[in-house]
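The chain below stands alone and is given in structure tokens; this is the form predicted on its own.
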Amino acid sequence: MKVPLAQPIMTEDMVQAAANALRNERLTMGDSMVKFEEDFARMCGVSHAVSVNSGTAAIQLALLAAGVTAKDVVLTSSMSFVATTNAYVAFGGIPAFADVIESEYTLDPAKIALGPEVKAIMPVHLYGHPSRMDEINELAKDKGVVVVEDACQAHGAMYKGRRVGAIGDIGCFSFYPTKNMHVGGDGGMMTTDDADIADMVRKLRHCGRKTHNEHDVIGYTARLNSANAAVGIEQLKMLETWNEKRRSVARKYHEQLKDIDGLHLPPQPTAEVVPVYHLFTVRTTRRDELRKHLDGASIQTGVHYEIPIHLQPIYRELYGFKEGMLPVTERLCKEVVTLPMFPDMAGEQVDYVCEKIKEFYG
């Protein structure tokens, strides 16, 4: 039997959402695009929702929307994928990192130090995870910090009976075809009650246009294509049955390996905290061991990620940064193993992937 890690779903209504966009909408900000972003805004909660091309373009608008510019330190978790800290320091923008709650992964608030020259704190809800955003919140209230939630992984998660991307100020979301939902190909979306800053990334990412022949900002092309729009409207229609498969399908990895030694799971989900599992993620010392022996029985695994940040090459360049900062943040990177998730995957191959790791444990 083989197991990928991922497998993206493109229907043939999406096909066909697809084509009659190209035939009847203008080719960029048509029709759909308009519909996708009322659509999607309505799911979060939130009064606007703004698409573009990509999740890193959501996170660097919203942060330049929100007033954040060169210089400006924004504060991040360092266990995520580059595109986190890349999205400002384009611009830029500083980055300064707090490390993760083990058990989470995702930004411990009590490591976060806000100090004066912190403009933005941008939690990651990692895995699909949310983060605690009570607390996080709080803090950024007090030191009048602006919130951005990297939700890139967490389409249709909840946290106490909020969507996440409708918690902090602003949400910045991706959909790259392997996650949750995405629009065959690259997008991204931000989400807002803020309609000012709403305003800004529509303007930021239409070339800084004030009119059609005005310009009074310096904008990006960041413009989501209508096609692509018309793929979201109708994966965003499946989002939470989606959702609901992968749940099921991590019920089923929880109640297999729990009592595995050496092995950590995910966290499940609370009466307060409900993930959506873009990925499956478990740790163990033995991490290389284990992926050798599930891609010798033909099942696909992932690391998730490998270098945190901070220890990028690029990184460690520029700003000078070392291991030993973020402890747990940096063993948990020798330590994370992806398994295979999407919501399609069959009950018999989540026993064909438990039935192996429990045969690498003995």
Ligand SMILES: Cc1ncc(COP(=O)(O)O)c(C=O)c1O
Second form
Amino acid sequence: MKVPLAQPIMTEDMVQAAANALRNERLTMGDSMVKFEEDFARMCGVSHAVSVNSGTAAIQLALLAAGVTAKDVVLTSSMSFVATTNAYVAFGGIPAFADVIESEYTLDPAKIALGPEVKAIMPVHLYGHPSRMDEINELAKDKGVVVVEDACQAHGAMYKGRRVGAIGDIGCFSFYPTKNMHVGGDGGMMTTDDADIADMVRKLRHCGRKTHNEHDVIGYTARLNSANAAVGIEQLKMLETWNEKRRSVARKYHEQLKDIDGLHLPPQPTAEVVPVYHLFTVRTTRRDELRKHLDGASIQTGVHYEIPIHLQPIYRELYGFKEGMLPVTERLCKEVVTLPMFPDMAGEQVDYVCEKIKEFYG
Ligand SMILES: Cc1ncc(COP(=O)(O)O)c(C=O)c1O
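Having looked at the form predicted on its own, could you now put up the form predicted together with this ligand?
Below is the whole assembly, all chains and molecules, this chain first.
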């Protein structure tokens, strides 16, 4: 048996939706884009969703729209994909980090220090697990700091009865093909209840246009293509079903792996926090041996992420970041391993992965 790490879904309906948009709509800023935004806003429970061409663009334009400029500091988690900070370092924003909670992989509110230079805080709902938003919002409110959720891995996750992307001031999503939903290529979405921020992101993604011929801000070309939006509409219809299937796979992993000494499993859903298991990431000090064993059984695994952002070569070079700054993050990055996880993962595939893990641990 072969088990891939992830398996993006593209049904005939989705292909047809894209073809229909390609034949009948404006190729950018078409009807599908408008409908996708309305549907996504409804799913999140926000007043505005603005589509863009990647998750990185969503973060970049959201921060710019919130008034973050070059030389402003944005505090986030280093235990994330490098795009989280690339999104603002690219325009001169300065990254600052706080360490994470070991068992949840998300920002530890107790470790967050908000100096006057910090203009925004960006919790990352890593692997689909919501961050501790109440505490983070509270800290931010005290200091007048904007909260931008990096929800790029957490479409549909719930925190205390609300969807991620609707809990901070702004939410940012990625539709990269392996995410819980995609658009048949790159894409992203920004969500907010703030009409001014939504208007500014609409303008920034569309060359800074005030009217067709007038440009009153320096903007970007960051629109979502109509064909991609059309795929997104169909994918979004399936999101809740697919997330439930992911949770069911996670339950099976938990049942079968819970008693293995030295293997730490991700948090399970509670009445308040409902994750969406974008990735099912476990921890072990024997990561490389375990990966080799699973690879030998044709089971694909991943590491998210081997190098924390602050220790990436370019971040060391630009800011002089060093080992020891974020002890929990740095240790986790040496121990995490991602097991196969996708909605249509068969029960036998989960059993097979668990059997091989048990075999490894003897
Ligand atoms: C946590 C996180 N932030 C940001 C991004 C950037 O999204 P994109 O690849 O769509 O630019 C990703 C996705 O790859 C991500 O996983």
